[in-house]
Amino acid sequence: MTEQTPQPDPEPSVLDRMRERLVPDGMPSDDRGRMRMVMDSLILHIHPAKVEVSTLKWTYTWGLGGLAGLLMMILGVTGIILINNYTPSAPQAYLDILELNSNVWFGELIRNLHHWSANLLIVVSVLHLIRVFVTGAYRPPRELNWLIGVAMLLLVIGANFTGYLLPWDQLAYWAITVGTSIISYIPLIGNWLSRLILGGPEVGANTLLNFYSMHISFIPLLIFGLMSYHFWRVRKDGGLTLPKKAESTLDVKPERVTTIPHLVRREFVFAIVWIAIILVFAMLVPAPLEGIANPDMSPNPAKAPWYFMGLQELLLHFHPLFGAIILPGFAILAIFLLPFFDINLASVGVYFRSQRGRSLTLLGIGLALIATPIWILLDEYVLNWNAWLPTWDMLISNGLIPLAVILLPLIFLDEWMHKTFQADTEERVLFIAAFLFIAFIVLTVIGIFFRGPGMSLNWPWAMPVH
């Protein structure tokens, strides 16, 4: 009988190495086993045990959901550190920020990380929602997760808005003053709701305390709670939606690999790269901080935070009820209801549904890029509905009429696409959504860079330097 040469032990996997680091060597074997089971359950709570190879291509999801989760963790850690060096009272809040930037070890870096991660989270959340929309991944059985995702986006914006005031400088004070003025336009309850949020008739010490309380407790608890359930629902609903084209070419069951190490390794590298990018950016670009808030000295122009500049631009062209309440309200309602009137499952997982859908999306983007600046210029220098119709109610002359001028061409264009290209409902939804989204982006860019003193149009390089 020949003696067999002993085979070397296989190289430990990523999960095995993680276990060895996190499970103490001195722990009894039964406890070690239970600890390993907990770790397995934690990782596999948001991931299936196996995933299809085609879902590992990062160009399908771009890692946007994972990046949003990573940013939330960065915000949580940096936020806890900042809380220990901050007092939510005026003017001490501003003095604490100065102290943080000057005398606390790595204080300015922590604040920069928190500020830029919060801003990036808005962008990433919007892009993630767009990715889900253009691949039809909101359709059954994922309707609930779509609703949760939209709710989380609104909460992320709310977290940014409440955190914007906390430095208590001029930029924050007047941006929140402009932003909260939109609330007062809500019919019947607008003034009451505004006073409730502000803690009085205007932005003041009570507002700072209210915003601080919402920023560190109510809003983040909701976000983290919904985010945990959101990730679990992705797992529960079968993971990622695969492109139908990829599925139709497979005569056998698609190849599957274990989540650990194949998916976990990619996620780990992706997280390390993004942490490095954010860290370098935070080291090079300081978070903005102007002089201490002064209610008696308003800047010209006074602008809302950048993510509300599209709404502020709308207020220059519509009656406040339309620009601040009706149009945004209908847009949010349409986004929430999208899974319930676009339920065709044939193209789930395919970017832009079809080749015709891609073409119509590009058409919508192109038209928005051309038509929106033209409309703004016309409304700024030519159109004057109030002067032309002085006896008409402003809700009609500055609300319904401008809205009809915009919507009627869209309705005719939608009908033309339906008859000429035989575009189905989902392709027409793509066109309308692309047009309106790009139009809002153009409004935001114009509001940020092209509005000068008195909110008049100016070239960015002609703006006065403060």
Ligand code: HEM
Given for the second form:
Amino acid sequence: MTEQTPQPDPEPSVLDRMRERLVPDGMPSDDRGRMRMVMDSLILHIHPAKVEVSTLKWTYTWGLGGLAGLLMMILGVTGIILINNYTPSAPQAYLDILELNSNVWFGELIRNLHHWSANLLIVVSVLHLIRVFVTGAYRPPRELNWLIGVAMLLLVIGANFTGYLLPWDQLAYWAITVGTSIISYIPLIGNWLSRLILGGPEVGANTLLNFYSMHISFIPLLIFGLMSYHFWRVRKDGGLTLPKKAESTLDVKPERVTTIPHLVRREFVFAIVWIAIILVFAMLVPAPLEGIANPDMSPNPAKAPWYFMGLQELLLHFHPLFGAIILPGFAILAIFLLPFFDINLASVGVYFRSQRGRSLTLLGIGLALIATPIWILLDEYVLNWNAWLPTWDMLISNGLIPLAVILLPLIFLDEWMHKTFQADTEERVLFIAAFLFIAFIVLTVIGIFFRGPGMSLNWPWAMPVH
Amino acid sequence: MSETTFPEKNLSRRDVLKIAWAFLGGVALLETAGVFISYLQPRLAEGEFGSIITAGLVDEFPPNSVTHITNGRLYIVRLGDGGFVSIYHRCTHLGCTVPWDQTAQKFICPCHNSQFDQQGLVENPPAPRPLDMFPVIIENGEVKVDTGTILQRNHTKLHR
Ligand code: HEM
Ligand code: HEM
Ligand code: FES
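The block above covers the form predicted alone; next, return the form predicted together with protoporphyrin IX containing FE.
Below, the chain from earlier opens the complete complex, with every other chain and molecule after it.
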């Protein structure tokens, strides 16, 4: 018997082999099918195939996480375009921005888009954090995603801060000077660290280069990496938390629908509407730009970027070690640790935990709205620990004493909640958080609108023009 | 019964190798970190702020005067007794440039209203310490300042 050599298949062409790799199951025969295949495989990388109906409700998440993701994308795209018209050296950086605003097609629009998206992202991330907090959505098993979220929020602030210096105008120069000086108050390593970040004793050419490289490589890489993980964890943790009504005993029957089209359609409309809003805003409102940076002349008043104005206001009342390091440090630590001591699974998905939680939140907000301005006025015009205790170290007279003056009533309030209203842990956490957050907002608003030359208190409408 | 025996600690060859590898890995990590941190250290060029600069002739500064030397980021203060003090113009609070207010005879910071007297001592917080100084060198009738050496004064009490 003669061995018969198997007849080789007719050799497939290179094109056929490429197609074979790209679509192993063969192309659907009609156009609709083909479109659908591409879209589906893309979308189902991020989304599960089915989602819970109740989580689609717009008034549960307010679409805030999605909006943050959209803003990230806008920032990435506009940022990469901006690189082409920007030189990170002084004074060229400033001239480049002028050039961008006057001589580059759509240059000003791209800059405005980047600028306003960046600022909106801070607001949206914080609102998203609040949504997750008041619905208790960070409780087991979602602690890790909360931690990742907090890390992303800090990175978003870092991206905003490093970006702020890049236009190299007076606003940028002094805001970054004030912001980075805070670092030198860190005990022991402060001076060394601040020199390392600034690349010298003060903000200068090296600082611009350092910030630029952080802004376009290290920080975006970290953010986009963490963001992918954040999205994946939402799936991994079993999708979103389910919205519930306070004190309702009946369990909503879970009902699942396909992601396409139910979720995707909503996301699409949401994204289109927000892109339109941001675009119109960026066309109408130019990003601020002042004169070129001048290290010999601090403007009066010199203000930090708006998201740090609450901190700057604290700094007017506290020794910098307290105002800039200890208090914010504790606040961030507390936010990180929240999901580990607020763990009542029963109220996950209920806005404000319970009926009582709702009232306590309102109480916290109201108290903060009243107490914070009173404290600021007292500290500005009446209290003067330095003068009353001239021989005491400023760390005590301007640090520990005002801190005690604030903390003692707060501890008393917390006890009162506990005793009088029988508030449990989760409601007390809610109350304290509402109080502190609103107090911070009031500080921020006063810093932005009520501080004039020499950082004196003024009515916004009576502000002297300089 | 009452005798306590310590369990014999057996180190197998595998364990020793494991520890050695972990140790080497740790050293490599530390070295890498060291390289990065040294690489990122501030780079200072000759002749810039940070070197010795000449502020002017001794006679150009009348007693009881304060002169802003902008390229050195400093003030030359000539005291009533003829002595020289050189003060860094950077506020010790959060780094703003502090102008000299001729009428008030004080340094008044525009950022958070810290005030300092002619020698840079704190008259009004929030600044936590006096303005920093540089060493002054008088040579051949010229006033020179070593801007590479920042002298911090660490009193935290008020001077009135
Ligand atoms: C979370 C992401 C980001 C945030 C929050 C952010 C924030 C900012 C801010 C606030 C500015 C100053 C804008 C101005 O007032 O002119 C800026 C400028 C800039 N950013 Fe970003 N950015 C982000 C991502 C990126 C990325 C990914 C790139 C590029 C790869 C980039 C490149 C630039 C460039 C080149 C400038 C200078 C041009 C200018 O000042 O308009 N950014 N950024
Ligand atoms: C900065 C960029 C961020 C992006 C792009 C982002 C994106 C998202 C998205 C799309 C969701 C799905 C549900 C929703 O929209 O609410 C989500 C959920 C979640 N996010 Fe974020 N997020 C960010 C920041 C944060 C921050 C700052 C925190 C908290 C500190 C956080 C904690 C969470 C948690 C715990 C969930 C699960 C909520 C639930 O299951 O109900 N995220 N995030
Ligand atoms: S920077 Fe001078 S008072 Fe704050």
